[in-house]
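In structure tokens, one chain follows: the form predicted alone.
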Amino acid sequence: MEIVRSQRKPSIDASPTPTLSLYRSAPPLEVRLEDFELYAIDRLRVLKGISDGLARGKKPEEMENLVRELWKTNMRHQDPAEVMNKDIISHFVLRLVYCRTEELRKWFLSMETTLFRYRFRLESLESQRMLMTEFQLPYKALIHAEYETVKDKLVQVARSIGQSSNTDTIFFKVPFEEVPDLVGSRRVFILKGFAYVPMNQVVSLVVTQFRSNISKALVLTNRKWTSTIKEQEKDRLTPIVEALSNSYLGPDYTQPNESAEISLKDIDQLASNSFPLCMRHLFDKLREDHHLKHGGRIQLNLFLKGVGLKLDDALAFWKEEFSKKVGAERFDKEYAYSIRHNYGKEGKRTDYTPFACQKIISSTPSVGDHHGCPYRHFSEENLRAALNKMGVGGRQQDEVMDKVRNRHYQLACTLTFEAIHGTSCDTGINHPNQYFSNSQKIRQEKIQATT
């Protein structure tokens, strides 16, 4: 798959099924560079939106709702016959973001691993007989003489998982150990080592034969990376890849709605409704101590600028606070240009965008500071502090601890949202200043509907 900037990629000559590609490599297209990112981005919107599914323990038919949705929301084309060209050059760029570490590489087998299973069982029937066959897959269907010795075995398996069974159901005889899955659910009829598996639960089996070989390939993929990759495109591909896995998919809030500006009397309210647990530590101490770190003062300053907090509004709110501590000559002197600075009336005048959650999480605070992620950053004792002070306590508390033990952080801070408000969110909390103007919206439709 070559890169250019410009030329208008080929379409590959597909059949109309079935749909779903095997990614075993990489097309010979020419790709355009802004496709190679704008294709990632869209399917890296799926491949999160199942992650969040799965934390949130969506049944399987919820899933595999989803799994339709989001594809058909993000890995459309303007033309239909690119539709496979994306999803097959989506894939392999991912597969180059996410094959650099271990931790990528495990998040992106399992995720892929999970679109694959949801669209392997919305193909059709003979469709997923085509696929099977393009895996080589070494079993062979039952013959009629050995189903009829374990077919009443096999009918009360069906029963049992509320599922028909008939005599023109084919089935596959395969080594217990290559279906997991349906093992550890008693999905399937177990003999001398040996699983029996209709036609309708044969997904099974291409996954674990699809995640074998994804598996197989980012190692690959890395090796090549690491040793020519990363170092030829150092100007050009090689900043994309990296940032990619890190990349923050919603609004960047750099400029807030004119109608989202806030006023400094009201600040402490605001902080204490509708800020986040980060943003809400920082700002208590920051009152607390009269200071705040570098990393700390940027966070918050940057959030406060995304909220609506006019430039000299903020540096009066810093200094009252600073002025208690280093005195009003100092903070001019050592700290008001920071935050000019953030604002972009300093230095390059860039104008900066307030941290969005995953670059947060992934900070390393030293002893002493207070900026990056509780969920993440937080002993167990001092965030459930935390969040009894947020008025989050019980079952509701204990299922936020759940979801950090299991490190979704953006999952526990959705959970202490819907918790304080009253309400689903549905879309996940991915900014804490989405979580300020959600929290914003919410409280306002309350005060108008009591009005």
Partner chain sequence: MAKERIPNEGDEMQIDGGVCEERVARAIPEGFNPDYLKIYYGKLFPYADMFKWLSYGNDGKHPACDHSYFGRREFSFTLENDIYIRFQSFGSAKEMENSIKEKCPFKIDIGPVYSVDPAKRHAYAQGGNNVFAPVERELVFDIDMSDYDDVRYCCSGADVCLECWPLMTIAIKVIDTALRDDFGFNHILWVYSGRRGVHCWVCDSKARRLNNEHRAAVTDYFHVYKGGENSLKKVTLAGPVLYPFLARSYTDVLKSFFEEKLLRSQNLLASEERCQKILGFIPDESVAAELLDKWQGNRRSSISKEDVNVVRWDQLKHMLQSGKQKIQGLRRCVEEIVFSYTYPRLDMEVSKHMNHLLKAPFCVHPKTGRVCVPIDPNNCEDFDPTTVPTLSHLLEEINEGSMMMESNNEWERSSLGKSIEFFRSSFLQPLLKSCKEEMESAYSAKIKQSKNSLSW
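Target state, the form predicted together with the partner chain; input state, the form predicted alone:
For this one, just the chain is written down, with no partner chains and no other molecules.
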């Protein structure tokens, strides 16, 4: 099936919106392995940006702008002919990535549908009509003569549902079976078995169709993945696919820049000023109990590394605490190794990257553990207490708790950040080290402003 649309003739109207794909079938193109991953990552940035926008409750006009920006920023290609290919290829790669569990499918479906909705809205009317034909939706635009005969009733219906009727609105004549919800709620005019649907409602219908198609496709893709692809591609595509679904897309903080070095004597101050709640909690517990279990040690240690704590200082720090409980010798024997290991100085010398929020949120702390994401893993009571300690109370605390209830843990952390620092953080918090460096930046700026 032809899915790559032919280039439109350049029109006088200079809107450079590209044509949309319906992703009906995987393209018979050759893809370089690097592009396979890179295109997917770019598209993932777009989808995650959309996810973020939705979670923040952006209004439709804001979402429309956001989608336009995200698409422009991430999905460009030097070769204009490649733009469409990138769109299609990246979609199909992500299908492989996100078909594998119910939760992944749900997220992907939701984001792709939203992406499609706003991209459709940004298309010209002509382009939209062409897409509707491609969907094989039996919608015919109303010709003027017929419009005149039903105009009064169309206005009446619009008024009856409290909408203003815009005389410029295009109407489509559709068999009433196509729009059962609109008919059932008496929100559309019907005559002799046809519904007269205004343009803005048509968008919903097209999107519903798109969603339904992708939903079915994802289930099929999953079947194919499990039965053949995964095994077939285990040395080539499978590792890429598996990594992509967990990918964090910001800086990885493995190499802290030099100016971000911190020294031990400042660490307590830094902890109370600039550590995100997860790390602050671990830090406080370490100071309190002089011990942390494995999960906590790794999470905190890698964070500290990302923050700029040198290995020698790190060893000194942990030793200072642990000795109070287990003694210096035992520390050297049993714990020092793993700290060095985190810094890539032992074993296979992998310089481990500090954990991003996603990873921390999905961890599973159990009895005696203090790692994980407090917004997720703490009880309401404990979380409120912790927020109070951080200096977040009253209405701000309630707003944070509201986000928590809706399972937007990173947003909760962002709100905490904003409450403490008194500024907004538009990019949202995706990484504890990001929280730290943002916080430090703001404090530096404040200090500079006052000197």
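Residue numbers count along the first chain shown, from 1. It should be emphasised that the depicted structure is a prediction, and the values quoted were computed from it without experimental measurement.
Two rigid parts rotate between these two forms; their hinge, judged among P138, Q78, V367, K348, coincides with P138.
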